[in-house]
Amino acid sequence: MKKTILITGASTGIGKLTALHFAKQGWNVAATMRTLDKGVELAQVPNIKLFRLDVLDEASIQAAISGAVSAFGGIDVLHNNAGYGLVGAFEAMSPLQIKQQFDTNVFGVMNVTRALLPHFRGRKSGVIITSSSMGGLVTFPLWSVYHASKWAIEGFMESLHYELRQFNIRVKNIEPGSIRTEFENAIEFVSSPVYDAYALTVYENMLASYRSAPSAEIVANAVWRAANDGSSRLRYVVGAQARVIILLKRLLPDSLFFGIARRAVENGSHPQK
């Protein structure tokens, strides 16, 4: 019997490529998105079905899960992928902007995960894979609220993996560095005349790092490994950039690492996903 993965935020970027990758490997794919019109290409693939799902709308989450179970007989893997980046000086961000970042990146993940847990428990099996970021383990300027959302996800999933182990439900986080996707279009930059002399330089350096970054296919491959390796491994760091940066963060004193990070983002070597 074919296995099934449900993917949130599947209309573009990592979610779309992951859907195509799993379908190519013979899996059924429940590709979910807020606007079904954006899934025209995916809808042409025989073993991909589209479902409307807004991670902040619990009725749409339940409807998408029910639709996927009805269409495919069950769900084996959840890929929490929907999200976006709020970037800029924290002082310039409104409470509403900060709330929206946490609503999507944190509470949206919690909403979909909670909704699928009864199904996984009933099957005594399941894998929960979440698109986190190396930004859930290290930080860079201008990303304070985005980092906070990803650090929250890292803590949430790390704790969750203990309590779900008894039900044979595995929890896994995917942690890429800069990846060349449409994520650049999902960044909300908050301008501020007080900070822009610094912020615009850092922001442009960040965009430059995306243009030279590896394709999102390496993330799709990591999601595939996480879904199929049968291990209890929690974290999958993706890409040479992320591996080097996270290793340096672990090995170096904070003062030295922070100095390297400042020079990198302020002078154009790299920022983060």
Ligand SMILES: NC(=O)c1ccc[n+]([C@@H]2O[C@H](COP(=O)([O-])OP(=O)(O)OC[C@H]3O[C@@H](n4cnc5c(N)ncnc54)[C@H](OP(=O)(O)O)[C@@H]3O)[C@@H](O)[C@H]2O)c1
Contents of the next structure:
Amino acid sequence: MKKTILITGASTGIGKLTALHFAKQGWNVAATMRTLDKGVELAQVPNIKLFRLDVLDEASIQAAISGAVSAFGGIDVLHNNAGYGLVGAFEAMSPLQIKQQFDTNVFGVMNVTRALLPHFRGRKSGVIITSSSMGGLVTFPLWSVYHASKWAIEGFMESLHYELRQFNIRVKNIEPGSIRTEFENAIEFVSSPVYDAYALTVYENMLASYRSAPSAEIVANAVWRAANDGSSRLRYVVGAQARVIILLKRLLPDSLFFGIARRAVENGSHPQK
Ligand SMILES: NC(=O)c1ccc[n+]([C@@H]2O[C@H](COP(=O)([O-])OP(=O)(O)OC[C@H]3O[C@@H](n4cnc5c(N)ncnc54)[C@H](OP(=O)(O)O)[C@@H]3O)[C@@H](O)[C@H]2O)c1
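What's the form predicted in complex with this ligand like, now that we've got the form predicted on its own?
Every chain and every other molecule in the complex is listed next, the one we just looked at coming first.
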């Protein structure tokens, strides 16, 4: 019998390529997104069905899950993927901007996961895969709140896996480095006169790393592995950049690692505007 994956944030980037990858391998795909108009290409693929789902809207989550279960007979894998980056000096961020970052990247993931758990428990089977980030394991300047949201996901999912093991529900986090998607365009950059001389230089250096970044296909492959390898492995680091950086973080004392991170992103001078 065909298996089914439900993906959040499938309108673009990692979610969209993961939907296409699983469909190509013969899976049913519930490709969920906030705006169905963005799913025109996916809607052409026979075993992909679109469902409207905003991770902040409980009713839309329940409706999408019920719709996918009726359409496909059940859900085998959840891919929590929706997310975006809030970037800038922490002091300049409003409480609302910080709350919105956590709402989407943390509480959104919790909302969808909690809504699917009764289904997975009932079947005594399920895999919960989350697009976390290399940024859930290491940090860089200006991304403090984004990092906090992804570190929250890491702690949440790591703890959750213990209680779900008895129901044969496995938990997996995907940890990509920079990946070329719409992510860069969706970044909410918070400018501040006090920090901008520093912040714009760092920000531009970080954006430059997206230009040479790999495509989301490598992340889709990792999600595929996580869904199908039958293991209880928790973390899947994706891409050479993430592998090197996470290894350095593990091996080096903090002071050395922080020095390398600073040199990588603080060099260069942005014309002060
Ligand atoms: N690209 C990278 O370098 C990178 C690296 C590590 C981790 N990640 C993580 O990978 C995930 C996917 O990012 P991406 O690179 O594919 O970026 P993307 O192309 O910008 O895709 C983000 C997706 O999240 C959706 N989304 C945002 N808020 C939502 C909400 N409230 N409800 C439902 N969907 C929502 C967006 O929908 P709309 O089209 O409606 O805006 C879009 O489909 C994110 O969690 C990100 O943190 C990305």
